[in-house]
Amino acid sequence: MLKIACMSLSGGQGKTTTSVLLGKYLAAAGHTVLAIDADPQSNLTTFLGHDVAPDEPTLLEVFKGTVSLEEGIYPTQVDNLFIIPSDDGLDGVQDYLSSSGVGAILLKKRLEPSQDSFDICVIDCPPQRSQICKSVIGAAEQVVIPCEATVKGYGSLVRTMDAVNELQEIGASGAKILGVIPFRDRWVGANQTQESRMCIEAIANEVGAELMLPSIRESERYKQAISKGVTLSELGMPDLEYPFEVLLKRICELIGQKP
């Protein structure tokens, strides 16, 4: 199972949008996908149509080991796509991870029983440099970084890469950067705005052209697709799927399969 974290250490950078659509496109391509909602805001859980029932195990219980991993996994409305959900109670795991002594590698350890059950795991990370964030980095093999095509987005990118590098340097993570996706790339008609162009150039200079992925343009169609539970093609906007087509190709190359 290839474990991919969608990370960005500021809010509104497109990480949940990327997680939802990436999970769906991977599942549609025939891969068995486990999505993990590691953000206490629980947007991934909501967008994949899962309602957490009272006393239902979530990622919190999986982290603490009070239930088996299997008990915390649920099917979604999408074929081949499963989820470990979260709710706002997940914030309560921060002290547990901090005091465990193995917080940075705990999620990796908890996921070991599913190694042969899924092809790919997509983890939606919280937008803070928290204990949960560190555990996600420790579990991930690849990291996708969405970041707004703004000055704020550039800052988020730098903080995210610093967080990954920090755990790499102490040997707590072997994660590599799979790609960076500029988010809310603004165009007016056929012309890209100056701010978007300059920020995307700065992002490319920071990470190198080889890590740049096609940008997600500013469009309400992404929200519509997620809220309606459909693909962008089904909304009549197949061109907007291009960033995910390129990302899917990179992932398939990593696991040795054709997209």
Ligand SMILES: Nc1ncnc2c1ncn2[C@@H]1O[C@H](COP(=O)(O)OP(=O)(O)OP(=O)(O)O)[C@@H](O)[C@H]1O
Second form
Amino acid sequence: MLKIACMSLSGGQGKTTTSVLLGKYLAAAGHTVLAIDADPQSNLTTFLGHDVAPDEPTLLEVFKGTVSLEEGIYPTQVDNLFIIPSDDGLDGVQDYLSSSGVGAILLKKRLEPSQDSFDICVIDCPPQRSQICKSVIGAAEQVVIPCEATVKGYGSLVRTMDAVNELQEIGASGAKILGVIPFRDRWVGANQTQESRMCIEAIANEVGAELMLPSIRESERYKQAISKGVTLSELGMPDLEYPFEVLLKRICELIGQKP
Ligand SMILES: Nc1ncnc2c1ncn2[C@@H]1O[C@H](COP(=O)(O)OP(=O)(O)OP(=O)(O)O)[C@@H](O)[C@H]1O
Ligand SMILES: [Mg+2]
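In place of the form predicted alone, the structure of the form predicted together with this ligand is requested.
The complete assembly is shown below, putting the previous chain first.
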């Protein structure tokens, strides 16, 4: 199971949008996918149509080890796509992780039993630099960083790279950056806005051209596709799928399979 974190350390950078669509496109391509909602806001859980029933195990119980990993995994309405959900109770894991002394390696350890049950795991992260993020970085082999094509997005990218580097340097993570996706790239007619162009150039200078993925354009269609549970092609906008096609291809190269 290849573990991929969607991480960006600011709010509204496209982490959940990327996680939902990536999970669905990977599943549609025939991969078995485990989506993990590591954000107490639990937007991924909602967007994948999962209602957490009272007393139902979530990522919180999986982290604490009070249930087996299997008990925290649920099917979704999408074939091949499973979820470990969260709710706002997940905030309670922060203290547990910091006092455990092994927070950075705990998620990796908890996911070990599913290593052979899924092809790919996609982890949606919270926006803060928290104990949860540390544990996700410790578990992930690859990190996808979506970041708004704005000055705020550039700052989010830099903070995210710092957080990954920090854990790499102390040997607590072997995560590599899989790619950076500029989010809400704004075009007016045939022209990219100056802000989007300049910010995407700055992002590319920061990470190098080889890590850049095609941008997610500013468009209400992504939101519509997610809320209606359809693909962008089904909405008549196949061009908007391009960033995910390229990302899928990179992932398939990593796991040695055809896209
Ligand atoms: N292509 C797009 N253009 C404009 N808005 C979009 C686009 N895709 C998604 N959105 C909207 O942008 C907002 C932020 O997206 P998203 O929730 O994916 O970010 P996030 O990084 O997960 O946020 P958070 O840090 O709060 O978890 C959402 O309201 C989403 O519906
Ligand atoms: Mg989110």
